[in-house]
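Only one chain is shown below, in structure tokens, and it's the form predicted on its own.
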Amino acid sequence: MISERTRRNLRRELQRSLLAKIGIVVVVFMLAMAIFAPFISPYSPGQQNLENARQPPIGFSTKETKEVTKMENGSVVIENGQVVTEEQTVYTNATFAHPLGTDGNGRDILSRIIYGARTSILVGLFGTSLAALIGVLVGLSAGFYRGRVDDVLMRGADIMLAFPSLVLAIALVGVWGQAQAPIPDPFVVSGIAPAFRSAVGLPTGMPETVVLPGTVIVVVALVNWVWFARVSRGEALSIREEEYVKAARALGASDGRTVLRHVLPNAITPILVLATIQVAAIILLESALSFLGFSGADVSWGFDIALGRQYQSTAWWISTMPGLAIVVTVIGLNLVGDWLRDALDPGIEGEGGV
């Protein structure tokens, strides 16, 4: 349970900080977009229409020069036995049917951003949860027992820190392969989303499963557990010297009970703050792996950025739009993390109050 003091600190810091309000709005918006994707997505993320390929977003138009066969009076012009061609300028205007434009295969970018949020956010949440589980277990054990246990566990953590995160993640994915975990979409499988879309006149045929890159979730957790271990170890080293911990051990409480009942609850504040920031870091790492082709997910913000590389000079929006989604999400999560830090840690002076 959250204490009254903690709730009071959260409310006070939220009232002071405009950035905290913005961060919460962004995070809630992204979560709602991911959860209700089958209801709000204009199209299926995989629906192709090559006739609408590389259509610009609202407010923009494109100009492309093409070489076409020259026609006169409805007939092909032929000179010296050769078909005559001419350059023709073709203008493509934006339409409200695709407000953020389309990619090289005519797929709606807004729909892919909405469904890509599911992949990126779920990887961020699951990866952070697994990293926290491993890191907190290691850190609390090292800080509580100290001595040889501390030396062995934290030297292993130091070895992990010696490797760049992205390089280590790529190596692990290369060893284990691209395992995927399909999760049924309850809104689509139950028929709720198709019925709603039919009622409001939206296209049906939405994906029935959310394909999560299982290997990536495990890899990002193994790459990032070290940060949780270092934070929880520092807290455990301090808390184990408190009088209530010594009293519990004097009364015969086991080590496991002492850690779970006294050490962990009092160390949870910096762990929660770190978890919020790590979700953003893991979303960035997942996007980098998807961009490089190591994720295996075909609907992901990083994957869509990679698809737009070959169109940078002619269709910049294919890469820019999912990139903006990543930037906005990461900024929102960092703002929420700053709010939690300022509110939950009385030893840090608040930076809010914009």
Contents of the next structure:
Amino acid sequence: MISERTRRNLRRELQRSLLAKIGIVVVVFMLAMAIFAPFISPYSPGQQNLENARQPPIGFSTKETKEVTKMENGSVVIENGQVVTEEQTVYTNATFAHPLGTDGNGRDILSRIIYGARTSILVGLFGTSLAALIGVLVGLSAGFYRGRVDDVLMRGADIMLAFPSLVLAIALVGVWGQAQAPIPDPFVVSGIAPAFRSAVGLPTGMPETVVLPGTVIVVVALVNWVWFARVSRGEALSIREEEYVKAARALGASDGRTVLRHVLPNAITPILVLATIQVAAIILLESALSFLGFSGADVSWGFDIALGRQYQSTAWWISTMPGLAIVVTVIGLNLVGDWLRDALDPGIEGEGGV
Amino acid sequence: MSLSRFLIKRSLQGLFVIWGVITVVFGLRFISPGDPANVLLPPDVDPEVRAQVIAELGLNEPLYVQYWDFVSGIPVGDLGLSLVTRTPVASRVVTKLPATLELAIAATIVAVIIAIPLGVVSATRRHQPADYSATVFSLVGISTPNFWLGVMLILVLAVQLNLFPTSQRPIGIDGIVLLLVGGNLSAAFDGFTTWLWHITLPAITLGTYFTALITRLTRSGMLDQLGQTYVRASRAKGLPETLVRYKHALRNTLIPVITVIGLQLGTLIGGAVITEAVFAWPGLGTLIINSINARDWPVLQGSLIVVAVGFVLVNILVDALYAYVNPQVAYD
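Now show me the form predicted together with the partner chain, since the one above was the form predicted on its own.
Shown next: the complete complex, the earlier chain at its head.
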């Protein structure tokens, strides 16, 4: 489906642009992190260790004053029938065991970021695919048939666009609740990851399932399909006038065949560019839903940012680190999107096109 | 097609979309599991009482009656009663509206003031350090989740440095106007400084994405305009460069930028919802989130309708402005 010319343009643009290279490296890195999480994650993302709570990341230490029971010669001091307390300054240093520190329950932040990448990327990829499926179907039909079909479908799209995507997403998740599907993690269930971990001396006991946030995927797709519909409609409108489409129809190809074999392949470039940018937009949307506590995910970058808020005066890193992960991922995806757009120049309008 | 015909057509389309919005919002209740009566009643309630409540809410009426009640109330500002407080939804939405509008407008002002000069500088000094900084800023700006930015601003500027309050809105523009009308000038001034102090961080939080977006748009639009023949012609006839840039090129750049600002209003309102959650800002977003948590459908439906209808109206306005400035649009 990708022509030699397209491939050459992509390669040329990649050689020219440093930003495109950075984007690809970031995206590949994040994907690898998500896929190989059970191999590389230092701990299980849910493993708590309350004695190690709020340990700072490497390069930082914290000073905290605590009220502790006063002890003398190994016994509690009692004056006037009351247990005497004193202020004690506690210094906590970073350790290499937790490079990015630990959260309020002593869970390792690096492990949570590695596993959080799975949630973000699953929602990003599945949500975008579903949105593209709906949107491309609607858009191609509208553009191919024009007339009344076009009017009905695109007015429907206008109605969807009238709702701010985050507001609609919150409302739908709120209405539908949080259906989640645990899918078994092939690396853990097959025993490859545990064997690898015990061989290199990492703690075992990684989660056996990956939670697929079903409602969130459906909702982000329902909210974002409109952009795909607009782009593919525009493409279909111009492609249907091409000679080869007319030829295919004259030869008696059915509408379905004409659209799938002739219109879609020629409209695929702008759809792919839009999809890249939509993965970024959907990752942002998922993190916002998780931040508000609506997604039901308990290992998610957005959710961890919200969890860290109660420690904002004592442990800044709990909210900071997952946010950096989001920013880096989204920058990477936007750079890849820019690269595809500059190389293929499809001139996309709408949210993804700026 | 003349301008007035274009406007009439656009308004009719808008009316249709508003009707669609209302219908979709009405339908929301029917795709949700659970009965609205369960919100009001304990689960072990007497079936007779339950039937009575359902009758009072009109939930046993045929669907078309319920739909007609819902739709016919809206033009006269009747959005029903809250299930939880039994007060009119419309008045609750209206009391929350100023806080959200204020935040959205403040964010837009922040964005426009920073972004347009930044975009112009970036375009006129292409491939210079200023351009690279602006490009990096806008890339980071569109990639940063605004709720996280808000949390970071609170962390650094409010908690650590204690320069700004972490949350709340002790006074709004409506309160300040009341003080002004009452002739209490010093109190109004104090109110204004308090307001400014509290809205700064939320406005930056909400405005950063737009600043980045408008910077990008202004830069690319300006570059596009500066490459046009009329720019070369004006330079050739000896117009000063500032006049060429700011009177001609910038003006033509701003037209599409304004359209995009209008189109992005939905994102702005969506952003306001989450910004309000971060800063405990008592606006429409907080109302929406609370109504979902309380399963208070009428309040959620009312807020959604107000937000969506507002969005449609603003877009018609932007289209009208656009068609007025650039009459070609009306003929397409």
